[in-house]
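For reference, the chain that follows is the form predicted alone, supplied as structure tokens.
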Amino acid sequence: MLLFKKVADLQSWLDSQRAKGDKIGFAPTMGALHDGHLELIRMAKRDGCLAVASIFVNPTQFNDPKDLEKYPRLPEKDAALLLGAHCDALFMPPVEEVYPPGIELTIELDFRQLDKVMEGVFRPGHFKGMATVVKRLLDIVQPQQLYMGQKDFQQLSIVRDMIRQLQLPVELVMCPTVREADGLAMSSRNMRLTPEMRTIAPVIHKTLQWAKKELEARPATEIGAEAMQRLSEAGLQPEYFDIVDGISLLPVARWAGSDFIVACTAAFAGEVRLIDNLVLKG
């Protein structure tokens, strides 16, 4: 695997290994890798593509200044872990090489309702970043593939939808979250919880798929405010539990109001904060 800090020095491989004919996949992250980043590296190689991962914490995209300041950071077992999966490329640039200074970068689009539901609504300012670092690093490395997890699904919405409005020559392909025996998904907060809230926090999953049964005979308001009850007295504290369209994010209120439904929730387990979802129906 080889290692990049400039963006000149990874785009002059690139352009050697596309003249081979390699198709190059991207996994853009910010570290504390875990086996759900991995599998996008996979995912990657099992298409054919010559897999790069990114590792940059992006600071635009934190609205807590003390979330950004308590992100674990593990470069040396983050490059063990890639190496191990066959990564061909890391590209690990510092601050200054993803936004040079002077030049202005952050991108302006409509994303109608997908950045101001849910997650919108607690992280202000968070998606607008978001969305600028992947159009940054799209524009680095030039993907043909770019692999991101549903985990993340309200982010994974978005880029699909700037990919859509900017018509950029890149697929985006949707890794399954990949989760724990326990079914706790995967996230480099993690390792952040006690062992009390480790033992509490798999309730977000069993409560996501308690909602996925009831959908087909009750009204979603009614679960999303049983769900919220459920988090809260197994002893989180949820922010949110949202039955919505999967493209538009706009709530459903029953099974036949999509033919595409997910569950979105975010909940504070002690000081992580954690979030989840699952495909109810479609």
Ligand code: AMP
The other form holds:
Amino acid sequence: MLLFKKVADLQSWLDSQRAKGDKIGFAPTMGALHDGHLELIRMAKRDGCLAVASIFVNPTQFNDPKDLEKYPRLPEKDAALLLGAHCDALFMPPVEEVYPPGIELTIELDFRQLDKVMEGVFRPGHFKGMATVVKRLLDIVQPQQLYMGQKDFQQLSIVRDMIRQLQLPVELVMCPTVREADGLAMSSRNMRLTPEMRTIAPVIHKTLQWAKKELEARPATEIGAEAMQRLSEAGLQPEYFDIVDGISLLPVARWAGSDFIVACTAAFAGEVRLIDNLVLKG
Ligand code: AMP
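Taking the form predicted alone as the starting point, write out the structure of the form predicted in complex with the ligand.
What follows is the whole complex; the chain from before opens it.
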């Protein structure tokens, strides 16, 4: 596996690979890697791509400076994990390579309701920062395939919309959420959970599964409210539990309301904010 820190070095290597006819599959990450991230690399390899991962803790998508400061950083361990997953190249740029001084890179797209609901309510500015860095990384890497996880369902919807609006020549490939044996969605943040919170956190996935069973019989608002209560009673501090259309991300009232229904939730487990989702229909 090759390691690149500079845009120019990565690009000249990518040019030489493309000249040989290689297809580039790209998985952007913020590091502190786990099996969910590695699955993106494995999918890219299975698709016959040259797999390129990036590790960049993007300061512009953190609305809470404490969250940015506490975000785990484990570059050596990450590189070893990527090597084990047969990743071909790792791009680990410093901030000034991604945001060169004096160059305005912020993208100003209108994502309509997509960036205003759910995470958009609780993390103002997050998606603008995320979309900006994904666009910048796509400009640098110019992959044919972009691999992202279903774990961040709203992020995926916004990136899909950005690709459509800007007509970017890349195919977005969604990787299903990789979970621990007890159902907890793998996340870089899980390593910050206290032992007590680690035992409680799987209730998030259990509650999503419970909602899936309930939705055929009851209105979504009722289920959402009861799910919030279940998460609170288990010892978490839920921020939202929304049952939405999988394309528009607008609330769905009942089972018959859409062909593609997803339940999305965010909850604090102590100091750690966790998100998860489950496709209920479609
Ligand atoms: P992050 O490093 O958290 O920004 O995530 C980088 C990429 O990995 C994103 O596309 C995430 O959706 C994806 N990802 C994170 N956790 C998981 C998981 N448990 N299963 C599948 N993909 C994941």
